[in-house]
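So this first bit is one chain, no partners, the form predicted on its own, shown in structure tokens.
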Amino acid sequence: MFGLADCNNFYVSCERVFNPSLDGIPVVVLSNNDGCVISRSQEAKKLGISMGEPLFKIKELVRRENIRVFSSNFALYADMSSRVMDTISALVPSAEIYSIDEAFLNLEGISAHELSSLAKKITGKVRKDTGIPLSLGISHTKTLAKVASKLCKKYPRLNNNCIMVKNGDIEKVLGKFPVGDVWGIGRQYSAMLESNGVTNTLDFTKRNPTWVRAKMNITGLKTWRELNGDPCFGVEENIPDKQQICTSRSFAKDVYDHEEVVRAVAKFTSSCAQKLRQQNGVVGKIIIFFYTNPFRENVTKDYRSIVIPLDLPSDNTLELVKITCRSVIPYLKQGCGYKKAGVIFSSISRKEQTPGVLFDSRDREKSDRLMKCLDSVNSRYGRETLITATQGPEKILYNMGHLSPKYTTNWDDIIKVVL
């Protein structure tokens, strides 16, 4: 058996934990630079606000309905996610953290009659210990568990728990479940299936596996098998290494000072390097991109992407910042106000599995000690306590006009109890 634990309206729920006055009223959380809606309370959903809705399009609705708006407080959300996942992991044989608000659960060895009590125990303890409401779907495969978890959100009478194990119940659910909502079936496959007369998920499960393989390759066939109760995906306890690492941001305003763009590239490179070292990797290729505001008229436009193959794969922040900043400077055009920039690390390999280079003159042991010291200081005293000189002490300006306190990660923001 597998379970899928999914935090309800996670970012909104995090805000509500520390501000109970938000309960029962419409709340939305915005993306970087307060651009688009990325989390909505049930009350906001009922008002017709959709995911990805730009804030400027709903300003009148926000004012009229008194909708509470928050900037993304990712430090808070990441910490709350860690607390939720730790609580869940202590109650099951093993868990796979799938995203910041989702985890697959391995329920092997737990008898069918124990599933109901376990599900209630998990959702209850998470709510009690963290304040976050959790939906939990349980079934024979990960794909069916994902379907079951979606039912929890659609039908409140399930009380956030849906155990879907009887064949009759599964067929009944899949007969009404849109095939496009199935985990692993995207828009293109959904359109293809509908054009071939597949109107719901049950129709899809009745198709011949040979036909499914021909139309959707081996991945589609595995999804088909999972929907038919045959597990093809196990719970991965060890998080796989990232094949790409990206850090990018939109600026609060168009940036005409190119030194500020270079500082941003240095900051993004440092962030990518820190994440790279967390998985003990080295990078072999770097991509830098930056562009002007595509929505502004009568201004000079520039859309640039630079690919930098590295002769010597590295995880050293100082080396990588030097490479990226020197590479970006010649391509910045005078008179252009840049709106967004980003750095992508690609061709990533494990350090211990990367062949050495005969004529590498770098002192790798010294570099490793220096990076370990850098990461240790920033881990203990806070992100960007130590930074490169190129990055500079000035903060990059973002639009974050609705940011809540960092209740759990900043001493100055801890809630004070007044007696």
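Remember, it's a predicted structure, so these values are computed and weren't measured experimentally. In this text, rigid core is short for the largest set of C-alphas that superpose within 1.5 Å between two forms. Numbering follows the first chain given and starts at 1. What changes on going to the form predicted together with the DNA:
Relative to the superposed core, residue 293 shifts its CA atom by 2 Å or more between these two forms. Residue 155 is not among the residues whose C-alpha shifts by 2 Å or more between these two forms once the rigid core is aligned; its shift stays under 2 Å. Taking 2 Å as the criterion, residue 76 does not count as shifted between these two forms: its C-alpha moves by less than this amount when the rigid core is aligned.
Having seen the form predicted on its own, please provide the structure of the form predicted together with the DNA.
Since only the chain itself is given, any partners or molecules it might have are not part of what comes next.
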């Protein structure tokens, strides 16, 4: 048996834990740079605000309905997430943290009559200990458990628990479940299925597997099998190393001063390097991209991505920043106002498994000591206490005008709240 635990309206719920005046009223949380809506309270959903809606398109609605708006406070959400995940993990044989607000549960060895009380225990304890409302779906496969958890959100009378195990029940549910809402079936496939006469999920499960394989490849076939009760995915406990690490941001304005773009690239590179060292990796290839505002007309447009293969794999912020900044300069076009830039680390390998290089003149021990020092200063005194000179004092602005306090991770904010 598999479970899927999914926090309801997670970012909004995090804001509400520390600010109960937000209960019962419409609340939304915005993406970085205050661009789009990425989390909505039930009341906000009722007002017709959809996921990914740009803020400027609903300005009038926000004013009229008195909707409370928040910038994304990822320090807070990440900390709340780990509290939720710890609470869940303590109650089940094992769990896979699937995203910031979701976990798959391995319910092996738990008898059918115990499931219901366990489910109540999990949602109850998470609510009590962390303040976060949680939906829990249970079924024979991960994909079916996902369906069950979505039912919780649709039917309040389920009380956030949905155990979907009887064949008759499953058929009834799938007969009404839109195929596009199934985990693994996105926009393209649901359009394709619809044009082939498949609308609900039960229709899909009745299709011939050969047809599914031909139209949707092996991934689609696995989804089909899972919906038919045949598990294809297990609960993965060990978090694998990332194969790619990316840091990118949109800027508040179009940036014409190219020195500012270079500084941003330095900042993104440092951030990637720090994430890279956390998993003891070294990077073999870097991709830098930057572009002008794609939504704006009548301006000089530019979109570029630069691929830099490294001769010597590295995890040293100073080396990497030097490389990315030097590489980006010749490609920035005069007269272009850049709106977004990013850095991707690719071809990542584990440091201890990377062979040495014959003509490597670098002093790796010294480099390791320096990076260790850099990371420990920044972890102790705050993320950008120690930065490269190239990164310089920050000038590029990011819109983050509705940020709540870091209630759980920043001492100044904690003290403010307590007082």
